[in-house]
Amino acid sequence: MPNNNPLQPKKAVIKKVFKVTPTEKMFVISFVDPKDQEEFERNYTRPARFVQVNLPGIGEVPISLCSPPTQKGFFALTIRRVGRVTTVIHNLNEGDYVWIRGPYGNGFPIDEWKGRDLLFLSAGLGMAPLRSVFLYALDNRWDYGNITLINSARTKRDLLYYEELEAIARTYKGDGVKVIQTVTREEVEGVCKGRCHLYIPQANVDPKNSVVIMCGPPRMYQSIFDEVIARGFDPDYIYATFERRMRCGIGKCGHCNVGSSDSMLYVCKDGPVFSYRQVQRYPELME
């Protein structure tokens, strides 16, 4: 008999941990049972969706997937340790099982893009989601025009996926990517220094023709809607992503709903990803 329990999650197994910086680690997962994994596979269409990652008795977090939809056979979640249980999973190995739900959220409406230019505005952490839609552009590369990702940390070490999207820039030079890597608190030969807004001018986009992706803190987004807004982006091609206290996954806890009785939104079931409008109208997601 077929178990319907939205809350049930599904044995994985997890095939390779990388440590990306001293306080995350991206883990290669896979179901354990094949039909987990292609459900996971027909359900997860748009990248930068999230997943519940379960501990039997420990606890459950939410995290985002950090891989495209492309790349199938195995999900990769890039997981800082905050807390109890991401400490827990900071010590599991190759081999060791974690309990899935999802994928859940929107994720980005990447297929409504196709012929306009991409800008992704990245802040610490920020760039694990946004390693998913810009992965998926690049396997898509021709469904699009120039791209430039603006990836920012407090330091260099703390740059998620540096040497990645060194190797990307490398690669795929004179085909319309840009990479720009930058850092806030120290000064560090061939890397720019200061916030990712301020590179903005540097990137290789037409801002009447762009879409601008951007996830971090959320204290940063108003500064930088009004920024790219000013530089004549389209406000109706602007989106951020917000992990405002999440906690079922599925809109039915109300934890993370935003709005009143009249008008109501849930961050994990309507979101993670939003609209600029949709944020004008919800300011408590930025709270």
The other form holds:
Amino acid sequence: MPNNNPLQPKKAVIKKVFKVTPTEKMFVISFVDPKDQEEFERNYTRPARFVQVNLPGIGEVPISLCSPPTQKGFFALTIRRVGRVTTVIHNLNEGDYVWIRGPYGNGFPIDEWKGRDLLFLSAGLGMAPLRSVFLYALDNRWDYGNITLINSARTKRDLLYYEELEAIARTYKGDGVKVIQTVTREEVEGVCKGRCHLYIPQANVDPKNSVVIMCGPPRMYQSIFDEVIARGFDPDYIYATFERRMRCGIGKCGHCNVGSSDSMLYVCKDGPVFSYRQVQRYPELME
Amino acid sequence: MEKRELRVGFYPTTSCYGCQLNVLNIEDKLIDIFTEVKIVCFHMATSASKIEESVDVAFIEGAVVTEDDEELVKKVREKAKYVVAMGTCACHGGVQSANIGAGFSLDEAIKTVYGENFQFDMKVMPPRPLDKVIDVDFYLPGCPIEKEEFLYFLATFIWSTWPEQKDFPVCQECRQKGNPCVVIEEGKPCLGPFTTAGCGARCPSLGLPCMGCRGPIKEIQRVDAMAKMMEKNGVDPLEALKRMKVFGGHSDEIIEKFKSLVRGE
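And the form predicted together with its partner chain, for comparison with the form predicted alone?
Up next: the whole complex, starting with the chain shown before.
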């Protein structure tokens, strides 16, 4: 009898562990059963969806996928060590098992963006979900115009994927891809200083025909919304991710819902990616 | 994953030692426990116990009543990485704190129990829960503790993480079991609405009202509502408050409500 339960966790094995920053590790994971892997790839078509990582007896955490849907055979998760479950995940080694269910969430509507320029704005850990979109856009380079990515963090050590992004910037030099990395709390050589919205003027995108994609703490969103709209970006093409404490992932449990009873959004089902128009309708997303 | 040896100690203060006995009663898992962790101190189980040695996790049972108790728990706090208050006595003061805050006098209590002119060879203080003496990291309530919950606590420490504290009342587990409410259907003075969950609603499942043995949940604000509900069901509010005070003697909300009822407000 086929198991069609959407909440059923599937056994997966950790293939490789990378230490990205002092507090974050990237785990490359693939399912033990090839059928589960196939099903996962069939469902993972839009980048920046999330999965629930399950450790029996310890707990479950929602983690954004940081590998693009174009990479087959495995997926990657970047996890910061903050709590009860992530501490255990950080102690896991290559070859250890985790239980995964998903992918859940809507992901970025990349198909609607064809022919447009892309401007990525990321702060802190926001680079993890944006990496999947960025790499997807690079893998489908002919579909999109110029691409600029602004990655910011507190210190240079905390910049996620610093080396990788520098290498991408070198590879795609002269191809309309620009990477700006900036830190806010220290002065270091080689990286810019200040918050990410200061570098929007340096982006090589056409405001009239571009998409703004951002991820970071919701506190930064309002100032960036104001900034990009003042610069003439199209408000219909501004997207941000709003994470909540997603529990079930399929819009049943109600841990992540926003709005009132007559118009309600579940972040796990209708999000975590929301457009600027949705944010205006549901201001509690910003809290 | 890499496993490191977990050093565990069990330390008794003033209590019935039932929680430690319940640990030893986990017979089918005892071999697993003793192979996974190193027991540094457990006077009830081994004579090779050393109070002085440092431990990763210290389970302290009982309320602080004597001067020796206070000295012991302060010493353990210095040596231990995590301190777990084990049992309701350590978490909330237990049964011996039932009369605290309601005109309680230690001399009178001693006179009632031991008679006149009784000589102690130790200094006795009013009973206190552990967190009024030292910093407590985790609370494992229960009178006695639940075996499964203890194993969960130990397993999380072995996995180098920490346990999740329950912050919901017994009512939730009772509803999950599908029991009819003993308050609404039978009018019994059940304390489930503000008792910490974890027991699987044992007493209400058998048709008995909850005694509140796992202690009040954090930040309870339902004392007024509870007293009103009891009154509606024909239970004297003062009796109900006394019932709440059996295991929640140190809860400020209960003490305040009790005082206002005694004064007749």
